[in-house]
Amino acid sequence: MIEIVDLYKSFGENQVLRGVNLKINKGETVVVLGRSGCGKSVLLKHIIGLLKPDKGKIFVDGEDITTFKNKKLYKLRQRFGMLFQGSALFDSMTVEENVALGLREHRLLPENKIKEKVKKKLKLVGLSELEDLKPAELSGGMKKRVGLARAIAMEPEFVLYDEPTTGLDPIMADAINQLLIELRNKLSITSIAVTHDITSAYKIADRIALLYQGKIVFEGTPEITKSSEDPVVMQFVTGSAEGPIQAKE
């Protein structure tokens, strides 16, 4: 389980999160929706401890993880898998070099074993036959699906998605969107999402949060969400430009 508690965080005057209280069960995906920089790729790098917060805790199976020092945030990144917004795939490398790098960096296996290990991961995002090829090589949505083999290449129990379906057209989206659903099932992982896409959002849930003014201000189901009578919620549902969210924000 993943729990945020009263978390804070400011670069210079702006403030970002100011005090987001959060839990993930296991096994469960929770979306984290919101608009355009308002946090949730701060939110998310906090989580795998790539930023340390002002202010607050953030527990993984029980541990404070804001306490860790390099070594054992080392151990702890090998735990999660993360697709980063844009892919974030390495130009000079092939697909194959780009799934298998977190193995390499952490010498979890011998070289044979990687390789084997990268065919199957790919195979599972439907990717097979492609190692030998270049991101350039690749459209929009295989550059995602890259990313997503590299992600659970070290077989995760925690999976963060940043922004899976930005970029894409949306059938492209809705494949990757299933392509999460499919992947959670099959491997039975925690999975966190950022996104301003509400689609994807119902779509892969099983519950959502909405990130407003630096705060988690709703949760709920998809089902939950859609009936909101909250004005901030529904003013992102319906995507309206009039109401309390306000596009300087």
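Keep in mind it's a predicted model, so treat the numbers as computed, not measured. Rigid core: the largest C-alpha set superposing within 1.5 Å between the two forms. Numbering follows the first chain given and starts at 1. First, how it differs from the form predicted together with the partner chain.
Once the rigid core is used as the reference frame, the Cα position of L73 differs between the two forms by less than 2 Å. Core-superposed comparison between the two forms: CA of L127 displaced by 2 Å or more. Annotation: Cα of G141 displaced by at least 2 Å between the two forms, core superposition.
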Contents of the next structure:
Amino acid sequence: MIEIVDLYKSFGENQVLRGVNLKINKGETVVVLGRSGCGKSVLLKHIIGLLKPDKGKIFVDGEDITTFKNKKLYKLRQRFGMLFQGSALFDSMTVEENVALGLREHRLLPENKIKEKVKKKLKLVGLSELEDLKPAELSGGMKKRVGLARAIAMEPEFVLYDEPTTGLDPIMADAINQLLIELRNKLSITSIAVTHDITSAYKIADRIALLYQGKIVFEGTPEITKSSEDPVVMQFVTGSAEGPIQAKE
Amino acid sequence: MKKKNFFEIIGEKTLRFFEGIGEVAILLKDIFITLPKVFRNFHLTTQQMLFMGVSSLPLVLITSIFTGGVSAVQAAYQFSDYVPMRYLGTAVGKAVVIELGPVLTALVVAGRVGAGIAAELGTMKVTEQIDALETLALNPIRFLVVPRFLSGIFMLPVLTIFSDFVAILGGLGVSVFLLGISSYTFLNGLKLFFHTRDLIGGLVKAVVFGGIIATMGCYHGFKTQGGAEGVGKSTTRAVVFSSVLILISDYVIASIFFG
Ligand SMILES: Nc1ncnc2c1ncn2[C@@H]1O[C@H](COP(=O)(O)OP(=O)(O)OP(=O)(O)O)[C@@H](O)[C@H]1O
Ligand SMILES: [Mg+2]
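And the form predicted together with the partner chain, for comparison with the form predicted alone?
Up next: the whole complex, starting with the chain shown before.
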């Protein structure tokens, strides 16, 4: 279980998070919606300890990880996987090496088992044939899927997805949605996904949370979200330029 | 934004400077703490060593042969009629082994490898690859910095030995073919006042220079912000700072060893 309590983060004058509260239960998928630049990626980076908050706590299974240092932090991260918005593949390595890196360097398995596992993960994301290519030779959507394979390669308990379906064609996007649902159902992975893709959000989410002006202003199941009468939520879900949220701020 | 006055700018720059020193000190501390774990992933270090050696060797050899040549010409000119030419080998040898070999090799490697390290790590920083390493629970110091640091302090002395050798050959060639001094005379002069201390002093310098190049490359790479432009800036900074530090530490080590 992950519990975010009253999280604040500013970059200089720019107050990005202003008291975020959010709870993610074990085995649950929570989708965080929000406008571009509202701090979704920043929020995810706090959960895995890449950024330190100015104020507030993040509990993972009851332990406040914002106080974790070095050894403890690395130990914790072994239980996490993260898909970056820009994929963040290691461009000096092949696709196969990217996906295998965590397993290899932590010596989690013998080499032949690692090879097998990497093959399986790449197959899951529909990229079986591309093992020996370098990231520079892949399309944006392919990179995203390699990033996804890398995030789940070590079979983490928690996965953070930063826009898992952005840049994918609708068919592949749906396949990835299916994969995320499968991961949750079969392996009971706890996950937080950030997305702009409302269709995908409805599909994969157990709960949807809306980040607006540095706070979570709404939380609810997809059904509740759909029928919500909150003007901010309605505007976001219907994707309208008219309403309480101004297109330009 | 408010325009800053002169004193504010000076104050800010001074603060930045000391902050930088502190950060480099912390980086060095982290490197030394992580050093013992290097053997768990030693292939990363050997990769760096190969890359560093292979990529800089041609350049080092070319600069060295001409440096040796010019130091022979220069020494002969300075000797003119006052110092016998049998000391030419001595002068060239000492200059190369103590000073020119280590310093010029270091400057060439700073431009080649130091810049490369800063550009590579800088790109990794701005494309979030360093963050990605962290999320895989892999410590970037252990995976990126320590291999480069070790390869720096090991490969620079190796390259310096090559450089010394080739530079002396260059000096010898110039003496024999242009200055009309026999190779026997030159080599005798070389041996005459040769001290092991000279060689060791030169190699100690090389170790320190290698450490400087790798540390500056990594530090400025990690500090990179803001896309391709930022990467360009860090690369320049890495080269400038390593070059200046190389020359300063050269003076310091020389005064300790030979002062
Ligand atoms: N390392 C950083 N340094 C300074 N400012 C930052 C940093 N990272 C993010 N920000 C700022 O924080 C704000 C939120 O950024 P973030 O990347 O979290 O947005 P986002 O919600 O993920 O947007 P998008 O949907 O476009 O990805 C932005 O205003 C951004 O400028
Ligand atoms: Mg984002």
